[in-house]
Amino acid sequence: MSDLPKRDTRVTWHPYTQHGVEASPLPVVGARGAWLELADGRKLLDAISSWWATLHGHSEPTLVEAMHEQAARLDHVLFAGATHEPAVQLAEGLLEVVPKGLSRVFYSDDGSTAVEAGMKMVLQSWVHRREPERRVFVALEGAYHGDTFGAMAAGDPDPFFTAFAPLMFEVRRVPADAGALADALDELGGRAAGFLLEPLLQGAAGMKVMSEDFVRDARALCTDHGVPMIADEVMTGFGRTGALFACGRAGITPDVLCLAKGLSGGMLPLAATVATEELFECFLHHERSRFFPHGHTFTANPVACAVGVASLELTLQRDVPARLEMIGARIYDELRPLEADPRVRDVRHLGGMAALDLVVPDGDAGYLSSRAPEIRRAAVEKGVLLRPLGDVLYALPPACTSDDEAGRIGQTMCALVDELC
């Protein structure tokens, strides 16, 4: 295993990685709970839930058992014209806990495809309603919704997607402000297709927190203008904001809810786009051509769905939202002394997330800040896996993180500021 990084550099291409300048990848050989094990025996505290996905902890025994049992019984079957118990059971369980008014679960593979499916549902529903001119989505400034083309179009192109701009459809971007959203919807009028947002917490934008009032106002504005609201809870779902769903914390029901990451506890690729009955019925017709032409080979994979069922049960039994709230608060307690530190600004906490913005020289701000690789390397040396969003240093650990481990994460973040800023 000692030569794993060298072998890797010869044959793989990693996501969101500049291979021309970045260090060799970490050779991870095992994981349990909140910890990753490296080939040389070192252990790293996974303070970011491996890209916000690992919900209960790595190698959670209940999920491992569910995976093994289902794989031995039914590993895979197409979901077009077939069904199976894990998919139906998971859909039934989701519909019991998502905001009231959502009634149909469409499965896919990851967060990007969950969003892509939701946007396609909305656009095609307008075609079925004979309003094909409604094809402009409204989204938030700084938004990130995934890397497929529809999701890219909804996201803010800078700095990730500028190369693809000529191929993207029109999107109107607004700040998280009810007045700005109202103005955009008024101006678009009959061209508005829908409004897409990450409720309460914009992840890749830099862990930006918005008010519950804005989410409620946005829901009311969408209703008043007769356009669907799509809530991207790929990151915020399953307790990350201290409530089971951010929409629930704000007290609203979207027309479309996009889920992934924690849906399977982070163990297997699985996503769901949950829609209202009204939207589903737009596709019911005696003409076969009015069906929803979207799907994936591994849609509703039985093993992933079985793990999803077990993960949802654990989430409810262990009150994961409350547990994540305590973890985030513990990390935030360690960060509080930095609130008056001139090297940082906007120390914040929401649910299981704690973050701060680094004060960096002009020209070095944003996702491509040179501070990020330095901090990653220094954090690993301290035994903690952190991956700053440019000049934003944050933590979002799994629900199994102990009080001492959460304290260590916060202390490490403070030490990084002291040593590198």
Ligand SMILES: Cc1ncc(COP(=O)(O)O)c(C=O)c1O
Contents of the next structure:
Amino acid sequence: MSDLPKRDTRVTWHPYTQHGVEASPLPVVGARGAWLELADGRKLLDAISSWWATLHGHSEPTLVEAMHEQAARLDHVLFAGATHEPAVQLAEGLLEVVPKGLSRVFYSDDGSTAVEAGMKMVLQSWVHRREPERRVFVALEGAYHGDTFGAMAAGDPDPFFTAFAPLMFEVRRVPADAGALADALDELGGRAAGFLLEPLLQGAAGMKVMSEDFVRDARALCTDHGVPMIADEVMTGFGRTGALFACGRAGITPDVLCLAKGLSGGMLPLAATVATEELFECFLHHERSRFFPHGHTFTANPVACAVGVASLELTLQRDVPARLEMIGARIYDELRPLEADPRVRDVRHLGGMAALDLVVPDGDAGYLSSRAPEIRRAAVEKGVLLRPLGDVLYALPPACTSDDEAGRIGQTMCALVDELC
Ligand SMILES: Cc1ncc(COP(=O)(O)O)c(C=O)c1O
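What's the form predicted together with this ligand like, now that we've got the form predicted alone?
Next comes the full complex, this chain leading.
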């Protein structure tokens, strides 16, 4: 038996983990395709793409090869005053596939920094435009945009960020409703900085699906009010909604598009904030002080970018959005019998995501529902890695998941409802 969990428990501190009550972590020794391998030889189907990142499958050979090759040639170089082929090639490739009208790729490391950079670009652009009072973003109820301070401020404080609430800057929060957004933008007037959303699918909120009409209406409202729209496609990007980008599915172009997770196929930390030329030009000036003072040590790391190039090629070659759509539909088919089940509400699917809300007793609802850890444990016993968002049980597996594996994920979700609810 591996002593890894014991050693881990002595020296590490895990994200989103209550060490006071949670079982020791799973000792993972390998991963291939849709499967994780544990130290005792057990195999687990990764039904959540390891936090929505793994796009093609674990240790996808094409990406591994790209990583090896690039690491041997050029491992790392700063991206201020220097450039390299993988960063430029990935930016060129991205600009061909993101919604038309976006033209500048700013790299960073993860989803939070992609959003943080986007918000800072917008805020600073207002200073450059001599409208510094435009400081208030509008964001959605239930929004989650990451864990750095700007991203936290844009996110709904409940349930994650209440401890930091006094330190957050002002954000106006609205439901995904065009009338409410219009009212907020009208009310804010010359104080509105922009509107931020996870288009079509709010992940951490509990896999909440919104209408394409709302995304289109929001785009029109931002244009009418002269404020930029920031689309956080950290989770929805690269096919998760059944289209390459949720914005593309809704037929709109945001002013800023935030990407991470699937950008490197989920293999390495890499993010991009893709902006319009108009926004970029706000920073062009003969005064050096008007540059964008944001960057990270590993901005545009060559190895991560090379993996990103390989991942984007695979995504297009294999039509990953269509593949994910089939997987999501297959899981949903298995869940369908639960639609009329009183233990469950709102069985749904969008692209590669299938979810259901559990009916739980009053007082046990939301992210901290006691159902989540019980289900997680029972799912592992059934050979599937699931991580409910509180009382929301969902799956979002990688694109290599076979029809049989997708069926097994759906069947396991049904069995968990049967046994635990
Ligand atoms: C929509 C969205 N934005 C931002 C983030 C933050 O990304 P990261 O965890 O890579 O910082 C996440 C993470 O799940 C996300 O789902």
